[in-house]
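Listed next as C-alpha cells is one chain, alone, in the form predicted alone.
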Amino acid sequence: MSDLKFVADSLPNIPWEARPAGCSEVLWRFSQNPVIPRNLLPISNSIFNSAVVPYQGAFAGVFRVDHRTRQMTLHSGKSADGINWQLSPERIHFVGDDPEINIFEYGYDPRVCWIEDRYYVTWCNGYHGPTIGVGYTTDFETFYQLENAYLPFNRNGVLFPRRIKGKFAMLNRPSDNGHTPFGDIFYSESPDMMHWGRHRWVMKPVGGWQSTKVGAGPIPIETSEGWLMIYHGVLTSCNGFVYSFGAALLDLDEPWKVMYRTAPYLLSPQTLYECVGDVPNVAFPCAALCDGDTGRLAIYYGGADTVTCLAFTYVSELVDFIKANSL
C-alpha cells in the first residue's frame, strides 16, 4: 500500500532483521530470540510481557520481572540497540501522593506511551484485585503514580498516543480476580488521566484462536486506514489457554468501531521458547517500535510467560494483510 500514511518518528536504529529467504509470512520472528532471557537479573525467575519505547536516540522501557520469590514486579531498563538490555536490579518504586494507592501489592504486563510531554505507564496493578495502574516518567529513573483508572477487576490498559476529541483514551479489558476465562475489549476516555468514563464496547472473542478472550497489546499506531491495534487472542484447548496475536483497524475518530480484524492469527506459539516455560503456549505482544521512514515495525512479545522476544513486519504490509484477511 504505497499511499498509506502513518504517524511515527524516524527511527533509523530500530531493531531489525530482514525477512528470511523463502518466508511468505507477513510477520517473522527474530532469529536470535529470545532477546531477554529469564535470568538476565540475579533475582529474576522470568522477564516477559514488557514495554519498550524510543528514548534519547536509544531505547528504554518498563519490564515485567517475576522474582524468584514469584512476586510480580516492574523494573526499568535501557538499551542502545533495543536488543541488549540493562535492567535496574531494583523494582520501580512509584512516587505518589496517596499512600493507600501507592502501596505496592503486585504489578505486571506494563505498557508505555509517550503523550505530549511525558511517558505514561499503565500496568495491571494489585489493589484488592487487578486493576489498571497509571503513572508517568520523564527519565525512566523516577516514576510518579496517579490514581488507578478503574475498579477491579481489569487488565490490559493500553493508551492511545494522542488525545481523541480532546480526551485521553485507553483500551482495557474488564475481567475477574483469577485466570479470567472470558474477556472483551472496551474503550474508555478521560479529561485528565484521573477520571475515566464514557466506556464503549470494542470487540468480543469470536472463533478459533480468539474464541475465549481478547486483549489489546502494544500502543495503537495511527494510520490513514485507521488505528492499527495489535491484540492477543486466547483459545481454550484440552491442555489449557493458548495465546496468539492478530491485528485490527479501528476508526480514527471513534476507535470503538472495528473496521477490519484478522481472521487468521499473525503469530501463534510454535517455537520452543513460546511453547515451553512457566506458562506453555503463550505469545503475548506488549510493545511495538515503528520507523517513520521505512515503515519497519518491531513487535516485542512475551514467550511462555518466561522470556521476551521480537518479531518484525512492515506497517503497510500488515495493514494490507488485515484488510485482505478480515473476519
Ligand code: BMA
Given for the second form:
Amino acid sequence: MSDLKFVADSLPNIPWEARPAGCSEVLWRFSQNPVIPRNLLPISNSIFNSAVVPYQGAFAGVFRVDHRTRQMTLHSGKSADGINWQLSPERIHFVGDDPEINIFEYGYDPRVCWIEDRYYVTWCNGYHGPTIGVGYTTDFETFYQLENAYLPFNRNGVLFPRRIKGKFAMLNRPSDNGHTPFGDIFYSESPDMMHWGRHRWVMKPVGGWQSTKVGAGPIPIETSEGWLMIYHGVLTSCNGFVYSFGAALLDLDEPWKVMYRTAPYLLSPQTLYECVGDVPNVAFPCAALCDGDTGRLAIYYGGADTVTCLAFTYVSELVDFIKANSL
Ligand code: BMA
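Alternative state: the form predicted in complex with the ligand, after the form predicted alone:
Full complex below, order starting with the chain above.
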C-alpha cells in the first residue's frame, strides 16, 4: 500500500464495483454502464458530460441535458446511491441581478465544486460564443449566477476545491467559436470569483491520444504528490475527433507546473456506448468522487455525447500509474 495522503471526506456510500478478476487496467468501467440513459427525461435527447458531488449523505449534481429541440441545457439532479438519478424535469434557471448576463443562450459541460461554504458551478456558457459561466447553489434547488469568468471563447472551466495562496483558482481552455482544432490548458486566479487574471500556461497537446487539444475534467484532488488532475485529450483521426482521458500531477502551490503526465491514456472510447451515439468515440470526464477512508475513486464521464458512465480506480493506484507512465 502506498503512503499517499490525499484530501477527501469519508464517503462510505461511494458508487463502487471491485476491479473485475483478470483486469489489469488502472481504470475499470462499471458493468452497469451507462448509469444515465439518454431518455431518462421525456424531453431529453441525451444526458452526458455531467458533474456529481456528495450532498447530505447522498449525492447531487448538475447534468448536461440536450433537449429534443437540441437546445443544450443544465438540469439539477439528486441520487441516494450515485447511480440511480432523479433529474429535475425543468432546466436550471439561474437567478442573477444583471439580465445581460442572465439571458440563457446555452449551457453545457458543467463542473461542481464545494469551496468553503457553497457549491460553485462552472459551465460552458453561451455569451456571444462559448465562455465560462460561474454560479453557485447551496441546495441544488436555487442556483445563482455570477459574472462570466472570461471573454469568449473558452471551455472546460474547472475550479480548484480551495483557495491557493489566498486566491480562487480555475483551469480553463481558451478556444474558438466552433469545434476547436487546438487547445492548451491555462490556470487563472481570482480574489472574488468575479475578476480573473494572472493567467499561467499549464499544458499543451503532445501527440497520440492527446495530439489535438487537452482540457481539464473533474475537480482536481489534492494529494501529497500534487494536484491530481484528470483531463481529456483529443486525437484527430481520418474519421474525426477521438476523446480519451489521462491524468497529471500538478504542483500544489503553483499548479501551472506539471510534474507528471500520462503518456498512455487511462481510458479511450472502446465500448459500444462510447463509440456509438450522437458524437461517436467520446469519453469525456467531468466529475470524480473520492472516499477518504479507502481511496476509492469513481469517475463520471460522458459516453459518445449521449449517456453518462462510471469508471473506478483507487487514488493511490492512479497516482502510482501517472508517475510510472509519465511522458
Ligand atoms: C467538445 C464539447 C463536449 C463534447 C465534445 C465531443 O467540444 O462540446 O461537450 O463532449 O466536444 O463532441
